[in-house]
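First, one chain by itself in structure tokens, the form predicted alone.
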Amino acid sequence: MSIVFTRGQGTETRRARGGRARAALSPATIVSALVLLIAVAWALAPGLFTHFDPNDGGDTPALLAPSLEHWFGTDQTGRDAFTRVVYGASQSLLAALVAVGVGLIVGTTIGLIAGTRRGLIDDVLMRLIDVLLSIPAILLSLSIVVVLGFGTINAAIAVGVTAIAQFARLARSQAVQISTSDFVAAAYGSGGTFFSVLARHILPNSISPVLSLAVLQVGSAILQISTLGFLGYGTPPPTPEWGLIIAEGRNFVATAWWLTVLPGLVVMAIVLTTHQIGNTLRKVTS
């Protein structure tokens, strides 16, 4: 019986690994990775993808339709719309990374401490998280931006604060599960302190689903930051930022639809790709 069980267990393990490999190498994941790599390349080296000035249209006619020379057309001042989208990647992606970093670091720290210590500390911290969850994300981020002031980083911090609750809840659930394990009890029994056990045992065994959530949150952060930019609370003009670019074209929807539709499609594509990659990571690490 023991031999049969071992073989069956090995078969199940191989099947699980095969399923994770198929998820990682699926066409949707590969395409998503390529799209995300292009967006990152835009942010790091925009000059490789366009030779136009993002803030000066020069003598170029305004509101030109998309063409081979101007892929996304030109805006109301003659600026190349594709160039502004490319240069806007650095602002939008940087803000998204800052936002996810704030939520990841603060939220995970709160969740791990609450889930490991339990008792009164757990109750107090989780009630604070419940308060954050009770406030709509866009309302909370707008309130924080008004207090901090307009700008890319301030908008990113505001969006990051709205993500703290999700990271905290996930990290706490992982910490509660792992803190009751035998190896954690053994670590305490061998003289380990709270913070040493937290850093050496609980955090490494809790981090995989948290990192998967972080990738998913990148897409959500891009969407929220673009929303703030669209409402005028993000990056000030004329600096290109995806939400601001869409906002500048909304007055010309009837005559120059490409100024809103094409940048909007770019934002949608980036959001969908990050969600696809996040879901793939979740499957691979589960």
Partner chain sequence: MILDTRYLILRLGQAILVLLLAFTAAFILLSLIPGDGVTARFADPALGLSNDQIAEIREATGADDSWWSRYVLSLTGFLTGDFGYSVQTGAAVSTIIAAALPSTAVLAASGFVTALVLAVIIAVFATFGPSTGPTARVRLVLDSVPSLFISIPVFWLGILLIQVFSFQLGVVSVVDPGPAEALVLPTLTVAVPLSAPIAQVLIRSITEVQASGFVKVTTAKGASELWILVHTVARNAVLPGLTIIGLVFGELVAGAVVTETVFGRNGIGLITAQAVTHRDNPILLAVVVIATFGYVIINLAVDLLYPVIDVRLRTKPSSASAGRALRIHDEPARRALTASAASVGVDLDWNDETKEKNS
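Switch from the form predicted alone to the form predicted in complex with the partner chain and print that structure.
Partners and other molecules have been left off, which leaves just the chain.
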């Protein structure tokens, strides 16, 4: 009775792909990728970027202002501040990866089980996630740090636990959404069993938003870990860690601004780049 034309969806999709490719290559993303690459290189091979010792200032004068020799100046014991930031990358990035790893693995597993099994298991798991979510993140991570003891990895685990809830909820919603889709019904119709459909269709299709969230979470994990470090519950001194570096510089806030401002800018820039890349990934994959 009605004469219906199709939408030219095939071409639209192709066009959208072109658009996504462009989004992936925008100048902001390229700059972000470069910054992040440098940060990773700092963490892997700090010696390539600086020839100073991060923990021993030797006979260098203390609290030197930034110069060509000492880009970020020197701290109260004459250590090169830039060197400490470079060496701090390994602690901070490692901790961030551990934190996101904990959240991603535990959270996604919980979410997928809840979303595909449904029923009682779903209800119980999701109420537990509600509990996890209702305790403010900082208090949860502080409580865990108190139990586990201070240190880089312990702080990372504490931060990771706070991320579980987000991953679990996202993974569950994805699993629910995908498992009610037509193509999953069709897969069952094609003789698929629960596990074959889960492995072939549900998992591959629900995982990409979860991974984008993981990249976005790297940034906030860096922030939370540096906060714990700043409060003195993370990496013990004298090992450089970004939060700790800023905490130490804080005592000289009136006389040596560079000891806080410049490391803080580095942290901010790196968090910003992970956000940019996470958002780009999300646009490309969705």
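Here, rigid core means the biggest group of C-alpha atoms that superpose within 1.5 Å across both forms. Residue numbers count along the first chain shown, from 1. Since this is a predicted model, take the numbers as computed values, not measurements.
Superposition of the core reveals a Cα shift of 2 Å or more for Ala185 between these two forms.
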